[in-house]
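Here you get one chain, nothing else, as structure tokens; it is the form predicted alone.
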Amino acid sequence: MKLPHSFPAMEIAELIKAKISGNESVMLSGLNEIHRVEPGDISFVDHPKYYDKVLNSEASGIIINSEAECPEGKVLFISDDPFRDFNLLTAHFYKSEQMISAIHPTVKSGRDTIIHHGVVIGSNVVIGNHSVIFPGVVIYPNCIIGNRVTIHANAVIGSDAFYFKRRPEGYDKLKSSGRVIIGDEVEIGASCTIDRGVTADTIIGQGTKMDNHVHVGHDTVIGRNCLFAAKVGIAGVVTIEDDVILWGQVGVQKDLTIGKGAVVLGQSGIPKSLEGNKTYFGSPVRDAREKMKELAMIKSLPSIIDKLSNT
């Protein structure tokens, strides 16, 4: 999320009442969770396992719950609860609007776009030309939808990220301030759900097609001309390159990459990154031909055991 303008580090420190360490003259222009962080951004870390990753990231400002050596050119905000203080900054700079009318007056829709009865669209949404939005669709604020896009009935675009911190008293939600951006000629099936980014954007590339009941998690970036069959579930912060095909009920773990041209057969589970231009099957996935051979061998085990027992 970009801030309204750049802020000096000391002003940010005052907002969250944090001790400051490092380059106090750094100007900060955005908030971003670590997976999509850019220079000028503020990010946060509250577990020693991730200190090095965040300290050595592109972030210019880091909210951290421990005294640490500050990398050159960065600034640290020492906090007893970085998750809380990152949420505080999000709430301060991101002002969400209530969806009090069916179509907010700030919505911009292009030439020959059809928005059917029963659609709800939040503030500052932009929809391109020749698109069709079917009944029951809900589009949250700030989403951008391209030209010649079809969104079928009861799809939800831009709902909050599924991102929680477990505390003794229950789950604490990380506030969402990102968007969903849908490219030209995308088709979204009925009852699909696409979460917005936490602080960056969830992106669906040009020409991608989704069957019914597909879920896309926060901050996921999907390339061009991908094809997803029904009940595919994609976790957050996944990168899916161009021309990927995921058949029905494929499940994708968070924070991984699926290479260009990969094909994953139905009911497979993807726990780690996959190379492109291969076909995969199984849970966890393997090369499809190898997996089929393995299944054939397992099927033949009873007869092999019978032969051995009769010798």
Contents of the next structure:
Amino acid sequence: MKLPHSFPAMEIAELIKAKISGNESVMLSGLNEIHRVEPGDISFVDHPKYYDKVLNSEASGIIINSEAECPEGKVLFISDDPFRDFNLLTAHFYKSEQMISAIHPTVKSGRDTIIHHGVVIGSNVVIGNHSVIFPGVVIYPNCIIGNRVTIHANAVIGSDAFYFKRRPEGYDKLKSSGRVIIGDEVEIGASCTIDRGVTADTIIGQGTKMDNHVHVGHDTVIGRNCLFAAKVGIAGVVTIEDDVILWGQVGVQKDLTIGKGAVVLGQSGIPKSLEGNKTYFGSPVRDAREKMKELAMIKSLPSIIDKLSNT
Amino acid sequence: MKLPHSFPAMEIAELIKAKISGNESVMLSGLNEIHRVEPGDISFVDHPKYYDKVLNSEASGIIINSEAECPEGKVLFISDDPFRDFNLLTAHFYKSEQMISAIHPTVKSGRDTIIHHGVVIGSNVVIGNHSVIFPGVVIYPNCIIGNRVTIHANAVIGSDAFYFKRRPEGYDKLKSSGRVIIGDEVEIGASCTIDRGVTADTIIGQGTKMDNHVHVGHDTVIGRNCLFAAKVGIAGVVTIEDDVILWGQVGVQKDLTIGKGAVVLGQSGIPKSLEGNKTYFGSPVRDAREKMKELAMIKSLPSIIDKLSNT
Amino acid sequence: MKLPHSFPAMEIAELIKAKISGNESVMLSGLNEIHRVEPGDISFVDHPKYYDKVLNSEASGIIINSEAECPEGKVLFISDDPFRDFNLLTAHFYKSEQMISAIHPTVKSGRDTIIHHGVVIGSNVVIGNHSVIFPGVVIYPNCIIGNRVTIHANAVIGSDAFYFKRRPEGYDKLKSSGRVIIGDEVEIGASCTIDRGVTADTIIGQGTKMDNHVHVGHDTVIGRNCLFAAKVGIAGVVTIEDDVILWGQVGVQKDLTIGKGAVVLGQSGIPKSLEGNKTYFGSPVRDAREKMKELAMIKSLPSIIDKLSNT
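If the one shown is the form predicted alone, what is the structure of the form predicted together with another copy of the chain?
The next block holds the full complex; its first chain is the one shown before.
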């Protein structure tokens, strides 16, 4: 999420009542969770396991619960609870949901775009030309929809990231300030749900087609001309390159990459990154031919064991 | 379901034209299917396999298709079709759906609660304070939503139990008269569906968070601070204790218990009760480490068989 | 899809600027994709693998990218892009979506049918008597709903077929002109999605009951008194005979048949046709008892291998 303008480190420190260390003259212009930071961004880290990753990232300002040494050119905000303080900044800079009316007056929709009855669209949404939004679709604030896009009935675009921190008293939610960006010629099936980025954007690349009941998690980036059959579930922070085909009910775990042109057969479960231009099957997923061989071998095991026993 | 007041057994018998046996002075104050009966309740049984269970339950009145001996302090209603007669009582006492208007005039919603455009809420629903109901959410009559609850777009709360009896001519539906009760600080994802209890309540415990496309069946009781990832499907009459984590696309069969703190990995299928504080994987589910060992062994089977053949 | 009346071959040829071969006097009265053609229909084929199938089908007119010999009594339309030209004909004859208003003035609904608030219904939809359409349901144009049907909240009836042709520049969509036809006494759960036929009809047989989040693909034909638990996903062009039970999260691939009375256990994946009156389990699915035996054998493999090694 971009801040409305650049802020000096001291002003951020005052908002969250944090002590500063490092370069106080750094100017800060964005808020981003670690998986998608750019220079100028404020990020946060509250677990020693991730200190190095965040300290060495592109982030210019880091909210941290340690008196770590500040890398050159950055500024640290020392906090007893970086998660809480990052949420404080989001709450301060991010305008809250505006969707009480059916279509918010700030929504811009292009020529020849059809918005059917029963659609609800939040503030600052932009929809391109020649797109069709079927009844019951809900588009949360700030999302951007391209040209010649079709969104079928009751799909939800831009619901919050499912991102929680466990506290002794229960789960604490990281506030979402990101968007969904949908490219030209995309088709979204009925009752699909596309979560917005927690601080950055969930992106659906040009020409990608999704059947009904597909779920896409926060900050996931999907390439061009992908094809997802019904009931595919994709977690957050996933990268899916161009021309990937996922058949029905495939599940994709978070924080991994599926290479260009990969094909994944129905009901497969993907726990780690996959190379492109191969066909996969199984839960957990494997090369489809190897998996088929394995299934055949298991089927013939009783006779193999029999033979071995009688040797 | 509670009756509007207590009724003498004879009055119930007249409504369903049943013969009475046992204690005619019993007063009856509720209707409940056998999995959740309390003293004062009328229940029903139509299969000899379940006679003992229902006759020995807490139910005070039992509609039964047998001249069974009546346990002390109870009353039996002898019927040639207990399922039909239980439905007759539900139809008599339960007021039918009232949701024609967007928000029924009997709905009570607390201070600082935001109900977005396009929400439809049935009669007698109660919503607490500081809750947010996003567009397109449908809440069926009589449901109760707590404080600081978030329900994302197009979720459905309180749809009918999926509970049918097979007859020669087709399926006969047990009428739903139960509710959904959602505790404080619960978050329900976009397009989730929570069925109401068939006669009792489906309960979501305080602080539990669900991602998009989660389904919860009738009369299921979920504890506090559970976390369900996208596309989890939970059947009816399930008990999930506190702090359970179910990852994406997990399926849970009916009438079982998942113990406190259990973690179930993605795409697992749960056919029977699970002990708490363990991690599980697979369909059907097993201890995750054992399942992983098994998967590794299967992978190396060809070389094991090779070795054995050449001994 | 039926054409408004019969057309001589020459008139069709002019619309798509195709050369004619064969019997020019053939009259053409419908448009159908190859899996469901009748005499009088125009169909199309653009891959040599399917030339024979389409040329020998019931279709009276065939758009084809080859100078094939025309079977007697038929007419061929020679085209460099039959997919494009079939789409041209659909666009010419099929009236575009009409759903801007909540309930289109051409909708006919029977006596005692309840249409709740927030329902959107397209043009030419017909709904029978004693049916209940819960809030947020969207019914696309031309669908037909029977008597005593219940459709729960936020279900979508008649969304487009997921049917694309890969072109060098991306996916090209086959325009949908078909319908959904729902028989008497059907129950459709909350957030189900039933796609319409691409040119013919998706049919749900009398008395069939679906729990929440079920997806049914285009042109699938489902028999009477089937029972589908939550989250079942069924692809396009599937035939499911009467009395089939699919438990939760079952996935069914396209273009296959499930025989009468088959029962498929939860999370199973069905890649090819199944005989009726049997119980199945697994992904890919097998006879349930065989699958259970296999699972038991795998569990005891370590001890079997141990024993064999020590012989």
